[in-house]
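One chain is shown next in structure tokens, namely the form predicted alone.
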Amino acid sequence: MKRRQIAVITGIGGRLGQLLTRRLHREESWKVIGIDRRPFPRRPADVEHLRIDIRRKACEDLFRTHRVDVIFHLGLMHDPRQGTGEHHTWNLLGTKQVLEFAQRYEVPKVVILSTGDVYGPQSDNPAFIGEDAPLLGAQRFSGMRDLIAVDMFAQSYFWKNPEIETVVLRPPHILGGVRNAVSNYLRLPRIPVLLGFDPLLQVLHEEDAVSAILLAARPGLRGVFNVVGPDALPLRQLVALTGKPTLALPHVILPGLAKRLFQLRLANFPAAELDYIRYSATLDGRRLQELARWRHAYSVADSVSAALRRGIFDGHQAPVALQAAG
């Protein structure tokens, strides 16, 4: 019989972890098994849960014991209420030790989920992006400082490493059940904009998320790529998509605005995030496209539809950001 493939997840309990886990797991050839401290509700009796720090030795018992395939590393840290010592650590330190275990245990595939912020929203940002850009994410959000470290350690570690194929994903604003800024923004009631900016934004639907981030594992796949879903489309168009109201407001007012209110916990977004409402960020995917024949299967609609379910049904309450000024 042939052997089962054995799947690490690390942030196995976030919502791409679990799609993800449901994917593979729906297929006869592999094991799955994940590590977060976070708990994986509804999950399948045959999937394997380490509810354990990434940070710990721990850890390494599981590449001590299991001949792991490919390790799928999403277990990064986004939230900006966290300081900044927690999220260097867990990011950075967590990732510097996961891809350590990946090359003293063999691990021959590794495949880890960055974020297309990196780039960030700048005035003067090309029309499309592409993966050799600078990553000037966090030259107004210092928030990004530390995910960018983890993306350019985990450049450095592909060119030490050759003989491990490491994939590194750069997606756009994730939609569906996810929980970030953009997610967010989209599930308020009233959605606020600036007057005299309009950019464009990209977004992908968390199925295709998921899609990409197993044709990642493929054999013989290496390297950073963008990942690009639908065209970009105008701020104002995209959330014209929610149905809902806007508010208009001056950008000179917005920032202070958002600022004291994510201070008084009223929004769960720091101000410096409300850029991405003001430049644009434009990913170029062909790459991905070309050398892995990479198509995304959700629209624009899908996905914004996908976010807006999500949130009425999952019993959460959208970060109120910018609500009170309505």
Second form
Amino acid sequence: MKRRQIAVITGIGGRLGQLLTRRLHREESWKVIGIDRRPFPRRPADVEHLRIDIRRKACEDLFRTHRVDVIFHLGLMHDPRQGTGEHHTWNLLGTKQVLEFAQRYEVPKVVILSTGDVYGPQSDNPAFIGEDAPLLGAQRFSGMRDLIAVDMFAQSYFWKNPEIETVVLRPPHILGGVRNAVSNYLRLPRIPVLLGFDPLLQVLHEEDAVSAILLAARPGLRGVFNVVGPDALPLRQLVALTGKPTLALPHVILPGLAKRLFQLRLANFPAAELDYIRYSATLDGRRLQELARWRHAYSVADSVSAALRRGIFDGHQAPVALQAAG
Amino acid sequence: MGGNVKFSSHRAPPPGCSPRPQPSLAPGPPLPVGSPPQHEDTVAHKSTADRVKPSATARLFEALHAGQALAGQLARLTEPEHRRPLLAQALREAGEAGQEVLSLLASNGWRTPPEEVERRFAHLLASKNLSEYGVDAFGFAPSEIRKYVPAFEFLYRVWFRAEVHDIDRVPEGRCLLISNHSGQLPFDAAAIGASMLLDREPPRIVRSMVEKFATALPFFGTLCNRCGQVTGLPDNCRRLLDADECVLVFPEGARGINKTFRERYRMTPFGHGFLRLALETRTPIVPVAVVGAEEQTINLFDFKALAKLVQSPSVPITPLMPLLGPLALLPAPVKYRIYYGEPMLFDGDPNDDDAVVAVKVAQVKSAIQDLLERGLRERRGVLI
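Please give the corresponding structure for the form predicted in complex with its partner chain, as opposed to the form predicted alone shown earlier.
Now the complete complex, all chains and molecules, led by this one.
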């Protein structure tokens, strides 16, 4: 009989972690072990969950006692409201830990969910940003620095450990029950836009994001991939799909205002995130489509309504907002 | 618009183009084509030259000089023997142009019938790869440009009374339109776009490579983008050509559009990027000359220090700026003449030395120069 494959998921308590667990558990009948400080409500009975910090030594036991086939590293912090120090060490040390375990215990496959935001919105972005484009996301948004560092860290891991199949996925804005910046933005009662700006945006349904993660786990695939779903569309058309009123504000006053509101904790968005509704950053997803026959299943309208519905089974409020892809 | 007519009729004729029928061109083209400038056409060289040359005082003197020259020309107008022919010419031009405008407006003949516009857009839509949201990957939304057709057509047919020559030389499939650039604001690009959309059979959408500074602007950048214009990056250009689009490039870039009035019809150095891309993608190059735009706005001097401060490629100072502020950058109702040249197909290695590529760039440039000279020969005045 074939041995049941074992997957370790970091950040299993997050929305994507939960969706991935369900898919692995039900459809692929994998054994799933999760690592996350956050709870996992209504967890399937035979899914193990270590409610500890990935940086703790106790995690190592897991790898000693199990022959892990894949590590899905989703436990990256994307929330700028967390202190920058904690944010930085969590992401970098957490990733380092994961990669070290993989090396030490000969895990054949590591999938890291990075983000398309590493490229950053810029007025002079090409219309198709390829995987080899420079990661300029932190140019004006320092909160992106550690995510870029993680992405590059993973890239250097490729040539240090050629025997391990490492995949770095860079999806665009993920929409759905996730609590990330773009989903939260679309959930606002009145959606702010910038006067005179209407960038192109790419969105990806959370289920499609999970499908891409599963696809990445397939043996033979390695490298850095943009994960592109439906065609890009102008921001205002995306907002129109929510059926909500917009609030057009001039960009000259907004950064200062947003900064103040964020400092006072009256707004959930740091001022630098305004660039995402100002300039485009559209990814070129051809490589994954050609190499792995990646296809998305959900349309933009599906994704938007999923974001507005909010999660059906994430009834808890996570103490630490860990989100895969902001 | 009313104020605009006033200031333009006040200013367009005097500074002395009409009395000198071929201003500064005929005696000797300033950039002789025969001797391909080794590095003159490269941007890098240009910027180093800039760094060495212009001190603030030099700039100031240049500005003073420009002002003085203009004042001299104006002063000449007050002398009776100069006044008469000049004024007569100016009045004749203004009268003729005014008549043309009035008859166009009266007959409503400037507007393409709606069904014809429909037909043209139907043709365009059939050939475009649009998403279900009606935009392509570069942000072009035909439905959006459709809304602006009346405005563009007014500019193109009434304001500039554009005259188009040999537009059928533009081939089907991928092509690069290479044109002179002038006029402080890119109305020349709009006119080329309008001619290809409204006067070519079948119509084509022109995708121009826009300066990065402009695409970052609110409103204008978005408008450009929705109308099919693209940030000027080699990667974007390559992809558009691979998709068999018609791409418009102004190799002079910002230094062309912002040149001063004294330098009109003298093309500034060309970049080489467009030619390397043409070689790489096997794209025919169609030289294009826009005659008229060079006189639409009188740039006395380029206020470099202020431009640096506001992070703009240039701040042109025009005679009416003290009165009208930035509105003085709006174009006078000069007559546009757009000349399309024979397509040129080049062979060679896209990674050749600058010196090798420069020879080919010079060929394109001289083709445009020929078209410009033809246009200047054929016209009777700036307004007619």
